[in-house]
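Let's start with one chain on its own, the form predicted on its own, as structure tokens.
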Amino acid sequence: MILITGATGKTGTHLAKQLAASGRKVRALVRTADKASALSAAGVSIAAGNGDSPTDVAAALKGVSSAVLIYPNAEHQLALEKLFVDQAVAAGVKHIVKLSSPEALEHMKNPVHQTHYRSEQYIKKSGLAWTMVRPNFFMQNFLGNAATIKSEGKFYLPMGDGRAAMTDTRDAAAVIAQVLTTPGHEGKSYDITGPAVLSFADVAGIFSKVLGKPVTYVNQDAAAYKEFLGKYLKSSWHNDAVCDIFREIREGYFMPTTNTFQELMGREPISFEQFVRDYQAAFS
């Protein structure tokens, strides 16, 4: 049995459905079962419970041999992941796969990066066999810009001339599935990127090409964007952390592309153009 946390999110949903379709026994830990009806229909068993409850996590882990740790970035994420790891050890889980970040490095100061780094270190010291899957900036983040792309032919972000090697969540899910279903991945960290480093002006050009209409990237003032984002994010911690990641990109930090995905999967990763084609209904 494979247990997946975060199975109703973008990466977790693809992963759970892919594993279930291949005949694997899959269980999803979700807060409420009614939000997981699509997973149930796909053959995924549902364990309703809260990630902050040792009792609920322990119940979900019964009979589980491999577990996938996918928690959203949040102020209490590290505590939740430590709780999960402790319960996994107690339940006799053999292998844990964590969805992490290429920036999970000791010297990176952003709280999201530090949370991933500290969680990785905790897992490595737990005695569990482990694999870290570390995709870069998700293409699906742009689904949050779909409304203005539709209505105005514009998207607003405070990235300046920054660039990113963007990754499709479906590729992240495919790598995790590969790790879970083929041997030899224990003790390894896989940094995953898309096929190209793109500026946000490049992204606008690809949207324009695929959608058949002009789409413009508007470089928004960082302070104004942070104020706007604060209307939607529940915590100032999260808002500060996200905007600091944007600052890193704006100031020139980017991760180069890697060949890891091709080596693991035997195919090219999904391009941004293919992402827009596949999600074209959301943008037009």
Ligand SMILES: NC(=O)c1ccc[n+]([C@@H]2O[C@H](COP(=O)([O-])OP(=O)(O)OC[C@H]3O[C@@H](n4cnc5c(N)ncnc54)[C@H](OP(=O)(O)O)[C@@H]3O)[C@@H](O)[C@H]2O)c1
Given for the second form:
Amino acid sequence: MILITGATGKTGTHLAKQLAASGRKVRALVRTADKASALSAAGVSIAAGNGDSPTDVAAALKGVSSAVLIYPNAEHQLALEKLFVDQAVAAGVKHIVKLSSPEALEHMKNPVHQTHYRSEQYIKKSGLAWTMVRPNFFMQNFLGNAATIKSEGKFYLPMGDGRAAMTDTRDAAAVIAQVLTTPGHEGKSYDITGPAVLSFADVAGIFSKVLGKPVTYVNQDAAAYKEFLGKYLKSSWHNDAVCDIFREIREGYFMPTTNTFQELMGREPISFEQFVRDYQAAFS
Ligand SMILES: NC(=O)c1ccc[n+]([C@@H]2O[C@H](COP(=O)([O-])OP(=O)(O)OC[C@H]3O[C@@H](n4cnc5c(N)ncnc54)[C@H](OP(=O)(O)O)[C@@H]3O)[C@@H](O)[C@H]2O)c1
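Show the form predicted together with the named molecule, please, the one above being the form predicted on its own.
In what comes next, the whole complex appears, and the chain from above leads the way.
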């Protein structure tokens, strides 16, 4: 049995459905029953519960041999992940796969990067066999800009001329599925990127081409954007952390593309063009 947390999210949904479709026994830890119905329909069994409850997590881990750890960015993410690892050890789980980030490095001081770095260290010391899957900036982040792309042909971000090797979450899910279903991935960290490093102007060009209408990237003043984002994010911790990642990108930090995806999967990663084609209904 494979247990997946975050299975209603951008990566976990694809992973849970792919594994269930290939005949694997998959269980998802899900907080809200209404979000679980699509997973149930795909053959995923549901463990209702919250990752902050040791009792819920212990119940979800019964009979589990491999576990996939996916939690969203939050101040308590590290605590949730440590709780999960402790319960996985107690339950006799053999292998844990963590959705992490290529910036999970000791010297990267952003709180999101530090959370991933410290969680990885905790897992590595737990005694569990582990694999870290570390995708770069998600293409699916642009679903948060779909409303203005649809209504105005514009998207608003404070990235300046920054760039990122954008990665489709379906590829991150495919790598995790590969790690779980083929041998030899224990003790490995996989930094996954899409096929190209793209600026946000490049992205606008691809949206324009695929959607057949002009789409413009409108660069935002960093402080004004942070105030705007503060209306939507649940905590100032999250707003500070996300805006600091945007600053890193704006100031020129980017990860070069890697060949890791091709080496593992034997195919090219999904391009941004393909991402827009596949999610066209959300953007037009
Ligand atoms: N965005 C990027 O560009 C990027 C790039 C690389 C790595 N990452 C990493 O990817 C991770 C997030 O993955 P994602 O974007 O696929 O996930 P996501 O779409 O944010 O979904 C997160 C899931 O976690 C569930 N969840 C939240 N709190 C929970 C709790 N207390 N107990 C049980 N379930 C809980 C949510 O369920 P509910 O429906 O109940 O809320 C949701 O299904 C983060 O750690 C992030 O750092 C992101």
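Note that the rigid core is defined as the largest set of C-alphas that superpose within 1.5 Å between two forms. Residues that one form lacks are left out of the comparison. Residue numbers count along the first chain shown, from 1. Source: prediction; values computed, not measured.
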Which bits shift between these two forms if the core is lined up, counting only runs of three or more residues where every C-alpha moves 2 Å or more? 32-34
